[in-house]
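There is one chain below, alone, in structure tokens, taken in the form predicted on its own.
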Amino acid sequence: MKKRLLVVGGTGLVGASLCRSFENAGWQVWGTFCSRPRPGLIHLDLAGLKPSLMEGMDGAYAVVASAITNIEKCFLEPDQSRRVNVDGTIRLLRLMKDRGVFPVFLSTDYVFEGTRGNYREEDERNPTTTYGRQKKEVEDFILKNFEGFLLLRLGKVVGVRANDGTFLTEWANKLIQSKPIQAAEDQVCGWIALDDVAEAIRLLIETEKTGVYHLTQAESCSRWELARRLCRHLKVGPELAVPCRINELGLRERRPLNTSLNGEKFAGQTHCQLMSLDRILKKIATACGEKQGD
């Protein structure tokens, strides 16, 4: 019998990558969609969850990759975002527990206050954003109610393919056209390639790991430093990376300044080397440069 996986949020960047990775590895995979129908996917709206979703899923794994992740939207529409990010997600997790489904919950570095960075799995969580508080509430539910689970906090996810919809490839396209980009010099993050997210999750599941893990490559840096390094890989002038301060951009909710994660636990237990930041930037420069030349 094939190993089985449900991907809640199968049309998102991470969810779609998970579906491909596990299918290629021989798993039986179901994916869900909310507002963007795709052939073969199951409709699921976390704000109006139906118990029938879990029928026949006994003993399967389920990755919860669906959420309202826009920080401003969560702040400006707290009730609506809570219905999805907290209430609907917890209802889904209750169904998983009733059916004996193993939950894999994708959380965020924003559960941390962001005053020092290099956060480890066991460090105190004190989120300062609405989105971070919503994710922490679900984390607390999992930690209290499940014995077997994976709770994965991700660094900032970046793609390495041209026009993949991630901010770093959009930056690359602008820089190639000599268009300046604004990047915060005071917000430091950890980073992880989209493809690495799927492979890391599959590795954790297939080696039967449980608990809390941080998924991020080893190096953290500010968004502005990231932009300058991308300029070097693209061989464009570094002056195109224009520094700014994150909380002077007119955002309605203040952002934490250093939520970088420590990924030593994952690296030590799996011996998996995630793509380095320079390799990520090199792949983006190559992909976007080739696309520009078509």
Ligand SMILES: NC(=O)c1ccc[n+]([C@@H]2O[C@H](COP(=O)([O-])OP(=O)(O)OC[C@H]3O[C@@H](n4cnc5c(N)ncnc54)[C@H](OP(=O)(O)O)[C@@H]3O)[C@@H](O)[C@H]2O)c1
Contents of the next structure:
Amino acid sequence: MKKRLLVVGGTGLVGASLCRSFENAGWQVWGTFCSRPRPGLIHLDLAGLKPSLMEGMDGAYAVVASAITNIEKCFLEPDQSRRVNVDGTIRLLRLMKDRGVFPVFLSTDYVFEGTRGNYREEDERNPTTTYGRQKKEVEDFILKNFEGFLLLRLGKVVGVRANDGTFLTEWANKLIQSKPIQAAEDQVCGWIALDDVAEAIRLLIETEKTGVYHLTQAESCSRWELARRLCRHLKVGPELAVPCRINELGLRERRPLNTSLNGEKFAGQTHCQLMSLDRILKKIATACGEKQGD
Ligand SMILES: NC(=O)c1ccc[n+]([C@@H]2O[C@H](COP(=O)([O-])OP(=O)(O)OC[C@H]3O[C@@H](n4cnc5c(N)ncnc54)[C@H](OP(=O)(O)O)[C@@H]3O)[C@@H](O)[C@H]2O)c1
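Switching forms now, from the form predicted on its own to the form predicted together with the ligand, please provide the structure.
Shown next: the complete complex, the earlier chain at its head.
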């Protein structure tokens, strides 16, 4: 029998990539949408969850890639975002537990305080944003209630295909047209290529891993440094990357400055090498350069 996967949030950046990747690898995949209908996907709103969703899913895996991911929105609409990111997600996880569905929960580096970076899986979590606190609550529920689970904290996910709607390829498009981009010099993150997220999750599931893992390639850097390196790969002037400070951009909620994750546990246990930052930037430069030359 084919292995079965439910992707909750199948229309999202990560969810859509997971659906494609697992299907290509021969899995039977169901995906859900909330506000953006897509052919073949099932409607699911975490704010009004129906128990029938899990019927027939016994023994399957389910990736929870659904959330209100806009950090500012979580702050400005704490009750509404809580209904989805905490209450609805925990209700979904309870249904999974009742049905014997194996949960794979996508969490964030924002569960950490962001004062030093290089956080390991077992480090103390002390989120400073509403979004980070919501994610931590769900993490706590999983850690308390499940024995078999994957709780995956992702670095910032970056696409490497032209016009994929992700921020680095949008930066590349602007830089190629000699338009400047503003990037925070004081906010440091870890990064992971979108294609690697799906590969890493499949590897963890297929090797029957359980527990908390950080998914990030080895190198962390500030957004501005990333922008400067992208300029080099695109062979455009580095002055097009204009430095700014994240908490001087008029955001309503203060952002943590260094939430970068340590990915050694995943690398050590799976021997999987995630795409390096230079390879990611090279791919983007090639994809966006080729696009421009069409
Ligand atoms: N992308 C990153 O850099 C990153 C980094 C760290 C962690 N993560 C985590 O990874 C997960 C996926 O991220 P992403 O970037 O793919 O997010 P995304 O592109 O914003 O997608 C969010 C998904 O959640 C669904 N959703 C939103 N509200 C919902 C609701 N009320 N009920 C059910 N589904 C709902 C959306 O469905 P519709 O579009 O159909 O409304 C969409 O499929 C998130 O949990 C995020 O916290 C992402």
